[in-house]
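Form predicted on its own, single chain, as structure tokens, below.
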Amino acid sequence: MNVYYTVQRTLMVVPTIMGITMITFFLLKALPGDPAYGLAGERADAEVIARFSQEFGNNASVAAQYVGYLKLLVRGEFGHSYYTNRRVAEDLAEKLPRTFQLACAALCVAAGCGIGIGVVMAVFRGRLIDRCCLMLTATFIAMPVFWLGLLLMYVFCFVLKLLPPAGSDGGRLMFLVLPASTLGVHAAASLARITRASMIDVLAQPYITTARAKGLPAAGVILRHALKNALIPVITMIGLDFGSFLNGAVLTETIFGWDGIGRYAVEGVFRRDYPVVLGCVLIGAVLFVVVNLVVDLTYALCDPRIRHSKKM
């Protein structure tokens, strides 16, 4: 693998960081209204919120406030938050494990069910299945993520009664099946459309011509010569996915009431819980930025152009 482009990548990851807990930081700052009177209530004396808000350094600068954050971020912390009184860092170590569990089940069944159906999808262009798993994914697609969870919910729990239809339970399978799936499937149709188009234009060059022509046997031309030169969209499908996972799955949490960062984000939001928001988003951004920089290094795993290159 190229070492340049390897550190390159590396080196991006930092800025970028920084960029969005700045960003971050300041919008939240920039929303009107003071978290001191969401937790003494509108209707506290002055003295009570000017109070909460020295406790809560609302007093100083928003730069201030900004620096004495990073100051917090060096020392491995996140603060406490408004509410419970809890470090915002143990929170998010509880619950990051269950949210990595339901994204890495999530993408199992994306992965899994959107690569085979584009596939197949692909290898039968024009035909009957084809036109069918067109629609399906269509459909899927349109399907907001919320609606396609309550219709599982209702028709595996209430109906099938064959899955709890919410909680955690401490990650046990029984409970991760149904929003594991809604995320899923999601994705899945997207997945499976966007393999479908790659593949077409794959199996349309000339080396897939050529190979068929030597005789090879049609399973091995389209997974060992198609299928893994159509895998750079597919792969940055799926890096996207999985970050969007690992950042909590918002609706999906919510509505399975799965105790993940999701979640834990909402809850933060409604309160006004600034730490606990900043946390999340940091967290999340972490994530999304690691889940992308290995999607970038597998492009060299999967591409000899970049893996050769110099200059990226």
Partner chain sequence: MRTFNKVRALLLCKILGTGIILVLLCAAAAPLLAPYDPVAVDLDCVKQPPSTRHLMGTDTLGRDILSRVLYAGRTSLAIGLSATVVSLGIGLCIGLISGYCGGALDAALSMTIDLFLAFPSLLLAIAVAVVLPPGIGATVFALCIAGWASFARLFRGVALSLKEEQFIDAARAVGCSSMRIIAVHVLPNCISIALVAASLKIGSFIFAEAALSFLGLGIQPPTPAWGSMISLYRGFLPSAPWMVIFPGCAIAGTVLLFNIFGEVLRDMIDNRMQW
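Could the form predicted in complex with the partner chain be shown next, to go alongside the form predicted on its own?
What follows is just the one chain, with no partners and no other molecules.
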């Protein structure tokens, strides 16, 4: 693995994260009133507000206020919820693992269904089953996540009465099925299309013909020779989907009452609890950046062409 590329790509994260904090800072400034009140809330203890205002430096320049904001963030101080007066950082640390659990489950759904369907589509290219699947994936991509979640809930909870409609109950598997499927279906549909395209490219390669000509069984050729090589773009896409699950989690967790950061953010939105919303946005963006970094590094590890070419 090229050390130069790794270091360069990792260092690029620093300005991005600085920029993210700058944007959340301006959002904080856009709130009416003093940014210290924006983080602590007007009903917070006088001592807390004093601490925040001291950090921001009353009447200081915007740049000095930004530095104060950064100092607060470095100490893990995202402010206090207006509503519960709990520290946002603590709440986030508590809720993050639940969202992670949900995202991992969704990823399993997406990768399993997506790659499976994609391979079937590529093998039966142009036939009825391929066309049906193409139409089906296009339809799933066009469905809003929250609506799909409500439909699944209606069918599986109220009509068939198979699964519980909401809650997490200490992470029992039954409760995970619906939210994970809802979150994963979009990604599964787009993964299926990418797998199909990538498999079609690979299946046209001469080494596949060679493998077939040697008389290897068809399933072996498809799975061992073709799929293994077709997976590289798919893996990148899986990583990017994992990051975008943060978007979907906001809606999915709200519908299914899953107690993760998505629902936490939405509760913050409903109550106009600005420190909570800004904290979630900040953490969400930082996670997104880190996931993208991991994806890029993994990709370079898998594909030697990337790590040697200069980034545009």
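Given the structure is predicted, the values throughout are model-derived calculations rather than measurements. Residue numbers count along the first chain shown, from 1. Note that the rigid core is defined as the largest set of C-alphas that superpose within 1.5 Å between two forms.
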When you overlay the rigid core, is the Cα of Pro97 off by 2 Å or more between the two forms? no
message: For His225, does the CA position differ by 2 Å or more between the two forms when the superposition is done on the rigid core?
response: yes
_Please determine whether the C-alpha atom of Ala211 is displaced by 2 Å or more between the two forms following superposition on the rigid core._
yes
